[in-house]
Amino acid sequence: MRCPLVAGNWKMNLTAAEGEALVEELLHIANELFDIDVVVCPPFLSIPKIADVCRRSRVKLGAQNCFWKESGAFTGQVSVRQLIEFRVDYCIVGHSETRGRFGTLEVPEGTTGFFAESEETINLKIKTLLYHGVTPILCVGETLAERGGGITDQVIKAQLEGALKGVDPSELFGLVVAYEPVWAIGTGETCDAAEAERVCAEIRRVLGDIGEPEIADNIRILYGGSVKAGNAKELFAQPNIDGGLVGGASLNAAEFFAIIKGA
(Lines of atoms letter the chains of each structure in order from A and count residues from 1; the text may use other names and numbers.)
(Lines give C-alpha, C1' and ligand atoms only; values in the text may rest on other atoms or scores of the structure.)
Protein backbone atom coordinates (compact mmCIF):
# COMPACT_ATOMS: atom_id res chain seq x y z
CA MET A 1 0.00 0.00 0.00
CA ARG A 2 1.53 3.31 -1.11
CA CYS A 3 1.36 6.05 1.52
CA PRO A 4 -0.02 9.30 0.01
CA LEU A 5 2.37 12.25 -0.18
CA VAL A 6 1.62 15.95 -0.57
CA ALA A 7 4.58 18.28 -1.10
CA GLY A 8 4.53 22.07 -1.18
CA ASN A 9 7.02 23.71 -3.55
CA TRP A 10 7.35 27.30 -2.37
CA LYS A 11 9.58 28.24 -5.31
CA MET A 12 11.12 31.72 -4.88
CA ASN A 13 8.55 32.89 -2.34
CA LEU A 14 8.52 33.75 1.39
CA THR A 15 11.30 34.89 3.67
CA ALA A 16 12.56 32.51 6.34
CA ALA A 17 10.36 34.20 8.95
CA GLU A 18 7.30 34.08 6.70
CA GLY A 19 7.94 30.42 5.94
CA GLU A 20 8.29 29.57 9.63
CA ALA A 21 4.98 31.31 10.35
CA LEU A 22 3.31 29.41 7.51
CA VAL A 23 4.37 25.99 8.81
CA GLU A 24 3.39 26.93 12.38
CA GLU A 25 -0.04 27.99 11.11
CA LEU A 26 -0.39 24.76 9.13
CA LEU A 27 0.38 22.72 12.23
CA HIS A 28 -2.09 24.78 14.29
CA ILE A 29 -4.86 24.22 11.71
CA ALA A 30 -4.14 20.51 11.50
CA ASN A 31 -4.20 20.09 15.29
CA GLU A 32 -3.50 16.40 14.78
CA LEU A 33 -0.81 14.09 13.46
CA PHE A 34 -0.89 13.69 9.70
CA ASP A 35 -1.53 10.11 8.60
CA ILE A 36 0.10 10.83 5.23
CA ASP A 37 3.50 12.22 4.29
CA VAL A 38 3.55 16.02 4.13
CA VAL A 39 6.62 17.82 2.79
CA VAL A 40 7.51 21.50 2.47
CA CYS A 41 10.22 22.63 0.05
CA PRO A 42 11.34 26.17 0.94
CA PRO A 43 14.08 28.24 -0.74
CA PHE A 44 17.61 27.29 0.34
CA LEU A 45 18.03 30.26 2.69
CA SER A 46 14.92 29.28 4.66
CA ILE A 47 15.88 25.64 5.19
CA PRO A 48 17.69 26.08 8.56
CA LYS A 49 14.75 27.89 10.17
CA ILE A 50 12.09 25.60 8.66
CA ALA A 51 14.15 22.57 9.75
CA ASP A 52 13.67 23.62 13.38
CA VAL A 53 9.88 23.63 12.96
CA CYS A 54 9.81 20.32 11.09
CA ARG A 55 11.79 18.58 13.84
CA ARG A 56 8.86 19.31 16.18
CA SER A 57 6.26 17.80 13.86
CA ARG A 58 5.59 15.11 11.28
CA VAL A 59 6.04 17.59 8.44
CA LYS A 60 9.12 16.61 6.45
CA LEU A 61 11.64 18.95 4.88
CA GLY A 62 12.52 19.07 1.20
CA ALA A 63 14.80 21.13 -1.02
CA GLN A 64 13.98 22.57 -4.43
CA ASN A 65 17.19 21.49 -6.14
CA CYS A 66 20.77 20.37 -5.48
CA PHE A 67 24.18 19.97 -7.08
CA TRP A 68 25.76 16.57 -7.65
CA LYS A 69 29.28 17.31 -6.40
CA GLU A 70 30.16 17.13 -2.69
CA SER A 71 32.13 20.39 -2.83
CA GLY A 72 34.24 22.47 -5.18
CA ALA A 73 34.47 25.65 -7.22
CA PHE A 74 30.78 25.80 -8.11
CA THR A 75 29.64 29.30 -7.21
CA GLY A 76 26.00 29.55 -6.20
CA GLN A 77 25.40 25.81 -5.94
CA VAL A 78 24.29 23.77 -2.91
CA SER A 79 25.45 20.18 -2.38
CA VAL A 80 23.42 17.29 -1.00
CA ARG A 81 25.98 17.01 1.81
CA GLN A 82 25.12 20.57 2.83
CA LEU A 83 21.39 19.81 2.69
CA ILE A 84 21.49 16.73 4.88
CA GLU A 85 23.14 18.74 7.65
CA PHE A 86 19.62 20.16 8.15
CA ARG A 87 17.94 16.74 7.82
CA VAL A 88 16.48 17.33 4.39
CA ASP A 89 14.47 14.20 3.50
CA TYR A 90 13.35 15.03 -0.05
CA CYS A 91 14.68 17.02 -3.00
CA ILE A 92 12.94 18.12 -6.18
CA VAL A 93 14.92 17.44 -9.36
CA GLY A 94 14.12 18.11 -13.00
CA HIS A 95 11.37 20.64 -12.37
CA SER A 96 10.28 22.17 -15.65
CA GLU A 97 11.38 25.61 -14.44
CA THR A 98 14.93 24.41 -13.79
CA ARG A 99 14.81 22.86 -17.26
CA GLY A 100 13.85 26.29 -18.68
CA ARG A 101 10.35 25.10 -19.63
CA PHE A 102 7.71 27.46 -18.21
CA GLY A 103 3.93 27.27 -18.13
CA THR A 104 3.75 31.02 -17.62
CA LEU A 105 6.88 32.87 -18.72
CA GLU A 106 7.73 35.61 -16.22
CA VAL A 107 11.23 36.36 -17.54
CA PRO A 108 12.41 37.51 -21.00
CA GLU A 109 12.36 34.56 -23.40
CA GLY A 110 16.05 35.01 -24.14
CA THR A 111 16.96 34.27 -20.52
CA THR A 112 15.38 30.79 -20.25
CA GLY A 113 18.70 29.18 -21.15
CA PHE A 114 19.96 30.39 -17.77
CA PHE A 115 18.09 27.47 -16.19
CA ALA A 116 19.43 24.88 -18.68
CA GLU A 117 18.84 21.64 -16.74
CA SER A 118 19.47 18.51 -18.82
CA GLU A 119 18.73 14.79 -18.54
CA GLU A 120 22.43 14.24 -17.75
CA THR A 121 22.49 16.69 -14.83
CA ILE A 122 19.18 15.34 -13.50
CA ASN A 123 20.62 11.82 -13.64
CA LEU A 124 23.74 12.90 -11.73
CA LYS A 125 21.63 14.59 -9.06
CA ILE A 126 19.38 11.55 -8.60
CA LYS A 127 22.37 9.24 -8.15
CA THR A 128 23.88 11.61 -5.58
CA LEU A 129 20.61 11.97 -3.66
CA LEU A 130 20.08 8.22 -3.50
CA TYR A 131 23.67 7.74 -2.34
CA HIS A 132 23.04 10.11 0.57
CA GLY A 133 19.63 8.62 1.43
CA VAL A 134 17.58 11.62 0.29
CA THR A 135 14.40 10.86 -1.66
CA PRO A 136 14.34 12.46 -5.12
CA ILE A 137 11.07 13.93 -6.37
CA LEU A 138 11.64 13.60 -10.12
CA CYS A 139 9.47 15.93 -12.20
CA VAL A 140 8.41 14.99 -15.72
CA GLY A 141 5.92 16.60 -18.07
CA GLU A 142 5.18 17.89 -21.53
CA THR A 143 4.74 21.39 -22.93
CA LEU A 144 1.55 22.56 -24.65
CA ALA A 145 3.23 22.19 -28.05
CA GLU A 146 4.30 18.63 -27.25
CA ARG A 147 0.81 17.71 -26.09
CA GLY A 148 -0.66 19.30 -29.21
CA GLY A 149 1.76 17.26 -31.29
CA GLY A 150 0.56 14.03 -29.70
CA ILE A 151 3.97 13.15 -28.22
CA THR A 152 3.21 13.42 -24.48
CA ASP A 153 4.00 9.77 -23.77
CA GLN A 154 7.22 9.81 -25.82
CA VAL A 155 8.47 12.95 -24.06
CA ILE A 156 7.81 11.57 -20.60
CA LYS A 157 9.33 8.18 -21.45
CA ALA A 158 12.52 9.91 -22.63
CA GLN A 159 12.64 12.04 -19.47
CA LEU A 160 12.27 8.99 -17.22
CA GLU A 161 14.85 6.93 -19.10
CA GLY A 162 17.34 9.81 -19.17
CA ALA A 163 16.92 10.65 -15.49
CA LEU A 164 17.23 7.03 -14.33
CA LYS A 165 19.98 5.85 -16.67
CA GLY A 166 22.40 3.61 -14.79
CA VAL A 167 20.40 3.67 -11.54
CA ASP A 168 20.20 0.24 -9.95
CA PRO A 169 16.56 -0.96 -10.06
CA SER A 170 16.71 -1.79 -6.34
CA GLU A 171 17.23 1.92 -5.59
CA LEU A 172 13.99 2.89 -7.33
CA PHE A 173 12.04 1.97 -4.20
CA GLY A 174 13.32 5.29 -2.81
CA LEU A 175 11.94 7.40 -5.67
CA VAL A 176 8.97 9.74 -6.08
CA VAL A 177 7.88 10.87 -9.55
CA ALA A 178 5.75 13.97 -10.11
CA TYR A 179 3.81 14.34 -13.35
CA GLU A 180 3.62 18.07 -13.99
CA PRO A 181 2.27 19.04 -17.40
CA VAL A 182 4.20 22.25 -18.12
CA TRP A 183 1.14 23.92 -19.62
CA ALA A 184 -0.70 23.57 -16.28
CA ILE A 185 2.00 25.07 -14.04
CA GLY A 186 1.07 28.52 -12.80
CA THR A 187 -1.57 28.93 -15.52
CA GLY A 188 -4.70 27.94 -13.61
CA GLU A 189 -5.22 25.13 -16.14
CA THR A 190 -5.45 21.64 -14.67
CA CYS A 191 -5.13 18.37 -16.51
CA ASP A 192 -8.42 16.46 -16.53
CA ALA A 193 -8.36 13.83 -13.78
CA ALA A 194 -8.93 10.97 -16.23
CA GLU A 195 -6.06 12.12 -18.45
CA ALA A 196 -3.78 12.73 -15.46
CA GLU A 197 -4.54 9.16 -14.36
CA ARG A 198 -3.79 7.82 -17.86
CA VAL A 199 -0.39 9.55 -17.95
CA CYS A 200 0.48 8.47 -14.40
CA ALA A 201 -0.41 4.88 -15.28
CA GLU A 202 1.89 5.17 -18.30
CA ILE A 203 4.65 6.51 -16.03
CA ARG A 204 4.21 3.45 -13.81
CA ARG A 205 4.39 1.16 -16.85
CA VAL A 206 7.65 2.79 -18.05
CA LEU A 207 9.10 2.55 -14.52
CA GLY A 208 8.25 -1.14 -14.61
CA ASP A 209 10.22 -1.50 -17.84
CA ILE A 210 13.18 0.40 -16.36
CA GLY A 211 13.15 -1.60 -13.13
CA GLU A 212 10.48 -4.23 -12.73
CA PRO A 213 6.68 -4.11 -12.21
CA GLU A 214 6.86 -4.97 -8.51
CA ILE A 215 9.18 -2.01 -7.88
CA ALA A 216 7.05 0.30 -10.02
CA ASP A 217 3.97 -0.64 -8.01
CA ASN A 218 5.65 0.77 -4.89
CA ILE A 219 6.84 4.08 -6.40
CA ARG A 220 4.67 7.05 -5.48
CA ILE A 221 3.52 9.12 -8.43
CA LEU A 222 2.24 12.63 -7.75
CA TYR A 223 0.31 15.08 -9.89
CA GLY A 224 1.34 18.73 -10.04
CA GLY A 225 0.02 21.69 -12.00
CA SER A 226 -2.52 24.12 -10.55
CA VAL A 227 -3.54 21.72 -7.77
CA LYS A 228 -6.00 23.37 -5.39
CA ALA A 229 -8.53 22.42 -2.75
CA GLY A 230 -11.32 22.27 -5.32
CA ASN A 231 -9.71 19.61 -7.52
CA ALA A 232 -7.39 17.74 -5.15
CA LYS A 233 -9.84 15.08 -3.99
CA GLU A 234 -10.80 14.02 -7.52
CA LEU A 235 -7.18 13.93 -8.67
CA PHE A 236 -5.94 12.02 -5.64
CA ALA A 237 -8.77 9.49 -5.91
CA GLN A 238 -7.25 8.11 -9.13
CA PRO A 239 -5.59 4.70 -8.61
CA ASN A 240 -2.18 5.76 -9.96
CA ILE A 241 -2.04 9.23 -8.37
CA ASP A 242 -0.58 9.06 -4.88
CA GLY A 243 -0.71 12.74 -3.94
CA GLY A 244 0.43 16.07 -5.27
CA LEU A 245 3.31 18.45 -5.81
CA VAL A 246 1.65 21.77 -5.01
CA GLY A 247 2.92 25.20 -6.02
CA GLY A 248 1.08 28.45 -5.28
CA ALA A 249 -1.63 26.83 -3.16
CA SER A 250 1.01 25.62 -0.68
CA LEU A 251 1.72 29.25 0.28
CA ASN A 252 -1.61 29.46 2.11
CA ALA A 253 -1.90 27.24 5.20
CA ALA A 254 -5.68 26.75 5.00
CA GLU A 255 -5.62 25.96 1.28
CA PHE A 256 -2.66 23.62 1.64
CA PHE A 257 -4.34 21.79 4.54
CA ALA A 258 -7.52 21.39 2.46
CA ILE A 259 -5.40 19.79 -0.29
CA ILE A 260 -3.75 17.50 2.28
CA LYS A 261 -7.23 16.42 3.44
CA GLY A 262 -8.03 15.61 -0.19
CA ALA A 263 -5.33 12.94 -0.05
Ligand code: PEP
The other form holds:
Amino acid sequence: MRCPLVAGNWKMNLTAAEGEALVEELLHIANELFDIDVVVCPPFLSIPKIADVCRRSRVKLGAQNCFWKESGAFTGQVSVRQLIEFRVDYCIVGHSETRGRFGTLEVPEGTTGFFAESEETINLKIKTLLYHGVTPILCVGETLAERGGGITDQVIKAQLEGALKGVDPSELFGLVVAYEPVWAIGTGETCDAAEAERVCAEIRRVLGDIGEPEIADNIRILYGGSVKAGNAKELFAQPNIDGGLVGGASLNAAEFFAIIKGA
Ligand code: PEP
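Next block, the form predicted together with ligand PEP, ref. the form predicted on its own:
Now the complete complex, all chains and molecules, led by this one.
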Protein backbone atom coordinates (compact mmCIF):
# COMPACT_ATOMS: atom_id res chain seq x y z
CA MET A 1 0.00 0.00 0.00
CA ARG A 2 1.58 3.29 -1.11
CA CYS A 3 0.95 6.30 1.10
CA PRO A 4 -0.20 9.27 -1.02
CA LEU A 5 2.12 12.25 -1.15
CA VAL A 6 1.43 15.85 -2.14
CA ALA A 7 4.45 18.13 -2.43
CA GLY A 8 4.37 21.89 -2.98
CA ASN A 9 7.19 23.31 -5.07
CA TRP A 10 7.30 27.00 -4.20
CA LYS A 11 10.01 27.69 -6.80
CA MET A 12 11.44 31.24 -6.39
CA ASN A 13 8.32 32.51 -4.64
CA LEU A 14 7.56 33.78 -1.13
CA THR A 15 9.93 35.38 1.35
CA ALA A 16 10.81 33.35 4.43
CA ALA A 17 8.20 35.27 6.44
CA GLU A 18 5.51 34.71 3.79
CA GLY A 19 6.42 31.03 3.63
CA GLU A 20 6.22 30.75 7.40
CA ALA A 21 2.70 32.24 7.36
CA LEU A 22 1.62 29.79 4.64
CA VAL A 23 2.92 26.76 6.56
CA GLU A 24 1.30 28.00 9.78
CA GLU A 25 -2.01 27.89 7.91
CA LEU A 26 -1.28 24.41 6.59
CA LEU A 27 -0.36 23.02 10.00
CA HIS A 28 -3.87 23.00 11.36
CA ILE A 29 -5.21 21.04 8.46
CA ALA A 30 -2.24 18.79 7.80
CA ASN A 31 -2.01 17.72 11.44
CA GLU A 32 -5.45 16.16 11.13
CA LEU A 33 -4.47 13.98 8.18
CA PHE A 34 -2.69 10.76 9.02
CA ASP A 35 -2.92 8.84 5.79
CA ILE A 36 -1.02 11.23 3.54
CA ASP A 37 2.44 12.82 3.37
CA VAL A 38 2.44 16.58 2.84
CA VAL A 39 5.71 18.21 1.80
CA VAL A 40 6.67 21.84 1.16
CA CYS A 41 9.75 22.73 -0.87
CA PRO A 42 10.68 26.35 -0.15
CA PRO A 43 13.65 28.26 -1.61
CA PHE A 44 16.94 27.43 0.16
CA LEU A 45 17.03 30.70 2.13
CA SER A 46 13.67 29.97 3.73
CA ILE A 47 14.56 26.43 4.83
CA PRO A 48 15.81 27.24 8.37
CA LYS A 49 12.67 29.24 9.20
CA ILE A 50 10.28 26.75 7.64
CA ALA A 51 12.15 23.88 9.34
CA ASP A 52 11.26 25.41 12.71
CA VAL A 53 7.57 25.45 11.82
CA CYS A 54 7.61 21.95 10.30
CA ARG A 55 9.13 20.54 13.48
CA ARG A 56 5.79 21.22 15.19
CA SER A 57 3.74 19.48 12.55
CA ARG A 58 3.23 16.59 10.17
CA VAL A 59 4.26 18.77 7.23
CA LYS A 60 7.60 17.55 5.87
CA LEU A 61 10.35 19.68 4.42
CA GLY A 62 11.81 19.35 0.94
CA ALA A 63 14.46 21.22 -1.03
CA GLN A 64 14.18 22.22 -4.66
CA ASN A 65 17.66 21.10 -5.63
CA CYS A 66 21.04 20.10 -4.22
CA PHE A 67 24.66 19.59 -5.19
CA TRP A 68 26.37 16.20 -4.97
CA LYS A 69 29.67 17.24 -3.39
CA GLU A 70 29.90 17.37 0.40
CA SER A 71 31.73 20.70 0.51
CA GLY A 72 34.30 22.72 -1.39
CA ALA A 73 34.72 25.48 -3.94
CA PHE A 74 31.27 25.24 -5.51
CA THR A 75 30.00 28.81 -5.43
CA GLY A 76 26.26 29.13 -5.08
CA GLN A 77 25.64 25.43 -4.45
CA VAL A 78 24.05 23.73 -1.45
CA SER A 79 25.15 20.25 -0.36
CA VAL A 80 22.93 17.47 0.94
CA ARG A 81 24.92 17.59 4.20
CA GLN A 82 23.85 21.21 4.60
CA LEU A 83 20.23 20.29 3.90
CA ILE A 84 19.99 17.49 6.44
CA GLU A 85 21.18 19.86 9.16
CA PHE A 86 17.66 21.32 8.84
CA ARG A 87 15.98 17.92 8.61
CA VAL A 88 15.17 18.14 4.95
CA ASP A 89 13.48 14.83 4.11
CA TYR A 90 12.86 15.25 0.39
CA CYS A 91 14.65 16.91 -2.52
CA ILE A 92 13.40 17.63 -6.03
CA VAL A 93 15.88 16.52 -8.69
CA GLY A 94 15.79 17.06 -12.44
CA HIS A 95 12.90 19.51 -12.51
CA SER A 96 12.39 20.70 -16.07
CA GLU A 97 13.20 24.23 -14.97
CA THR A 98 16.63 23.08 -13.80
CA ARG A 99 17.08 20.85 -16.81
CA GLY A 100 16.79 24.16 -18.68
CA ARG A 101 14.10 23.04 -21.04
CA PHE A 102 11.27 25.26 -20.00
CA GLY A 103 9.95 28.79 -20.16
CA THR A 104 10.41 31.77 -22.41
CA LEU A 105 14.17 31.42 -22.15
CA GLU A 106 13.99 27.84 -23.38
CA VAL A 107 17.22 26.79 -25.03
CA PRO A 108 17.33 24.48 -28.03
CA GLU A 109 17.00 20.81 -27.18
CA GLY A 110 20.28 19.12 -26.44
CA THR A 111 22.17 22.27 -25.47
CA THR A 112 23.15 23.29 -21.98
CA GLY A 113 20.31 24.71 -19.89
CA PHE A 114 20.47 27.55 -17.39
CA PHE A 115 21.59 25.30 -14.61
CA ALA A 116 23.56 22.90 -16.77
CA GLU A 117 21.54 19.94 -15.48
CA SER A 118 22.16 16.69 -17.32
CA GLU A 119 21.29 13.01 -16.81
CA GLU A 120 24.78 12.65 -15.31
CA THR A 121 24.37 15.43 -12.72
CA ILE A 122 20.88 14.17 -11.89
CA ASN A 123 22.35 10.69 -11.35
CA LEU A 124 25.05 12.06 -9.02
CA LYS A 125 22.44 13.99 -7.01
CA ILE A 126 20.17 10.93 -6.68
CA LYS A 127 23.05 8.78 -5.40
CA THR A 128 24.13 11.45 -2.89
CA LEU A 129 20.58 11.94 -1.60
CA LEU A 130 19.99 8.21 -1.18
CA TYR A 131 23.33 7.89 0.62
CA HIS A 132 22.21 10.55 3.12
CA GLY A 133 18.72 9.08 3.52
CA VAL A 134 16.94 11.98 1.81
CA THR A 135 14.12 10.98 -0.54
CA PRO A 136 14.73 12.22 -4.08
CA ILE A 137 11.67 13.42 -6.01
CA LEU A 138 12.94 12.64 -9.50
CA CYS A 139 11.14 14.64 -12.20
CA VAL A 140 10.75 13.21 -15.67
CA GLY A 141 8.62 14.37 -18.56
CA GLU A 142 8.50 15.16 -22.24
CA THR A 143 8.37 18.48 -24.06
CA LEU A 144 5.54 19.34 -26.42
CA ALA A 145 7.79 18.63 -29.40
CA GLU A 146 8.68 15.20 -28.01
CA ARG A 147 5.01 14.40 -27.42
CA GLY A 148 4.17 15.60 -30.93
CA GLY A 149 6.95 13.38 -32.27
CA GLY A 150 5.43 10.35 -30.56
CA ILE A 151 8.52 9.71 -28.43
CA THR A 152 7.11 10.44 -24.94
CA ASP A 153 7.73 6.92 -23.59
CA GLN A 154 11.23 6.76 -25.10
CA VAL A 155 12.20 10.12 -23.56
CA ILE A 156 10.94 9.13 -20.13
CA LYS A 157 12.62 5.72 -20.26
CA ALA A 158 15.94 7.37 -21.12
CA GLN A 159 15.50 9.92 -18.31
CA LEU A 160 14.79 7.16 -15.77
CA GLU A 161 17.67 4.97 -16.93
CA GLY A 162 20.08 7.93 -16.93
CA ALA A 163 19.01 9.17 -13.51
CA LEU A 164 19.15 5.72 -11.90
CA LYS A 165 22.28 4.35 -13.58
CA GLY A 166 24.34 2.39 -11.04
CA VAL A 167 21.80 2.80 -8.23
CA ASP A 168 21.41 -0.41 -6.25
CA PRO A 169 17.87 -1.74 -6.88
CA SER A 170 17.30 -2.10 -3.13
CA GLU A 171 17.80 1.68 -2.80
CA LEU A 172 14.94 2.36 -5.18
CA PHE A 173 12.57 1.90 -2.24
CA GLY A 174 13.68 5.36 -1.14
CA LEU A 175 12.63 7.09 -4.32
CA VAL A 176 9.68 9.18 -5.52
CA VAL A 177 9.18 9.85 -9.23
CA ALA A 178 7.15 12.79 -10.52
CA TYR A 179 5.76 12.62 -14.05
CA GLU A 180 5.77 16.22 -15.15
CA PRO A 181 5.00 16.81 -18.82
CA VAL A 182 7.00 19.98 -19.55
CA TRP A 183 4.16 21.45 -21.61
CA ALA A 184 1.81 21.25 -18.60
CA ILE A 185 4.04 23.03 -16.08
CA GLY A 186 2.82 26.49 -15.20
CA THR A 187 0.76 26.65 -18.38
CA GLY A 188 -2.70 25.86 -16.99
CA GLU A 189 -2.82 22.89 -19.37
CA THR A 190 -3.18 19.58 -17.56
CA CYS A 191 -2.45 16.17 -18.98
CA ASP A 192 -5.63 14.17 -19.44
CA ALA A 193 -6.04 11.85 -16.42
CA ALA A 194 -6.17 8.68 -18.56
CA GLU A 195 -3.01 9.65 -20.42
CA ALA A 196 -1.24 10.64 -17.19
CA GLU A 197 -2.18 7.22 -15.79
CA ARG A 198 -0.87 5.49 -18.92
CA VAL A 199 2.49 7.26 -18.64
CA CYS A 200 2.73 6.65 -14.88
CA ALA A 201 2.03 2.94 -15.43
CA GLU A 202 4.78 2.92 -18.04
CA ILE A 203 7.12 4.63 -15.54
CA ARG A 204 6.33 1.87 -13.05
CA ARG A 205 7.01 -0.78 -15.68
CA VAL A 206 10.40 0.78 -16.53
CA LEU A 207 11.24 1.03 -12.81
CA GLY A 208 10.42 -2.66 -12.54
CA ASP A 209 12.90 -3.40 -15.34
CA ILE A 210 15.57 -1.24 -13.69
CA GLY A 211 14.99 -2.76 -10.25
CA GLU A 212 12.36 -5.40 -9.65
CA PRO A 213 8.57 -5.26 -10.15
CA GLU A 214 7.99 -5.68 -6.37
CA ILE A 215 10.21 -2.67 -5.70
CA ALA A 216 8.53 -0.65 -8.44
CA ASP A 217 5.16 -1.45 -6.87
CA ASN A 218 6.25 0.38 -3.75
CA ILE A 219 7.64 3.51 -5.44
CA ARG A 220 5.37 6.51 -5.28
CA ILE A 221 4.73 8.14 -8.64
CA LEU A 222 3.30 11.65 -8.63
CA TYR A 223 1.74 13.71 -11.37
CA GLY A 224 2.79 17.35 -11.76
CA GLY A 225 1.70 20.02 -14.23
CA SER A 226 -1.00 22.59 -13.50
CA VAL A 227 -2.60 20.53 -10.72
CA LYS A 228 -5.45 22.48 -9.13
CA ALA A 229 -8.26 21.78 -6.69
CA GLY A 230 -10.56 21.19 -9.67
CA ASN A 231 -8.53 18.43 -11.34
CA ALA A 232 -6.61 16.86 -8.42
CA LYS A 233 -9.23 14.31 -7.45
CA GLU A 234 -9.55 12.74 -10.90
CA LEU A 235 -5.78 12.64 -11.39
CA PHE A 236 -5.07 11.19 -7.95
CA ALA A 237 -7.80 8.57 -8.35
CA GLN A 238 -5.74 6.84 -11.05
CA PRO A 239 -4.23 3.55 -9.83
CA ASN A 240 -0.64 4.49 -10.68
CA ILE A 241 -0.78 8.13 -9.54
CA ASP A 242 0.07 8.40 -5.86
CA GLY A 243 -0.31 12.15 -5.43
CA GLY A 244 1.08 15.30 -6.95
CA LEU A 245 3.96 17.73 -7.28
CA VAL A 246 2.24 21.09 -7.23
CA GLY A 247 3.76 24.43 -8.25
CA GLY A 248 1.60 27.54 -8.49
CA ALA A 249 -1.38 26.14 -6.60
CA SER A 250 0.77 25.28 -3.57
CA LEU A 251 1.28 28.99 -2.84
CA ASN A 252 -2.26 29.36 -1.58
CA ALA A 253 -3.15 27.46 1.61
CA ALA A 254 -6.84 26.93 0.76
CA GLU A 255 -6.12 25.73 -2.78
CA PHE A 256 -3.25 23.51 -1.64
CA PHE A 257 -5.41 22.01 1.08
CA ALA A 258 -8.18 21.27 -1.42
CA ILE A 259 -5.58 19.46 -3.56
CA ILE A 260 -4.34 17.50 -0.54
CA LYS A 261 -7.90 16.45 0.14
CA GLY A 262 -8.12 15.25 -3.46
CA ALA A 263 -5.40 12.73 -2.65
C1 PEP B 1 6.08 22.20 -10.84
O2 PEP B 1 6.73 23.22 -10.66
O3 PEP B 1 6.61 21.12 -10.59
C4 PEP B 1 4.71 22.31 -11.32
C5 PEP B 1 4.08 21.22 -11.56
O6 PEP B 1 4.22 23.57 -11.48
P7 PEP B 1 2.65 23.97 -11.73
O8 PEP B 1 1.85 23.17 -10.78
O9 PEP B 1 2.60 25.43 -11.49
O10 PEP B 1 2.36 23.59 -13.16
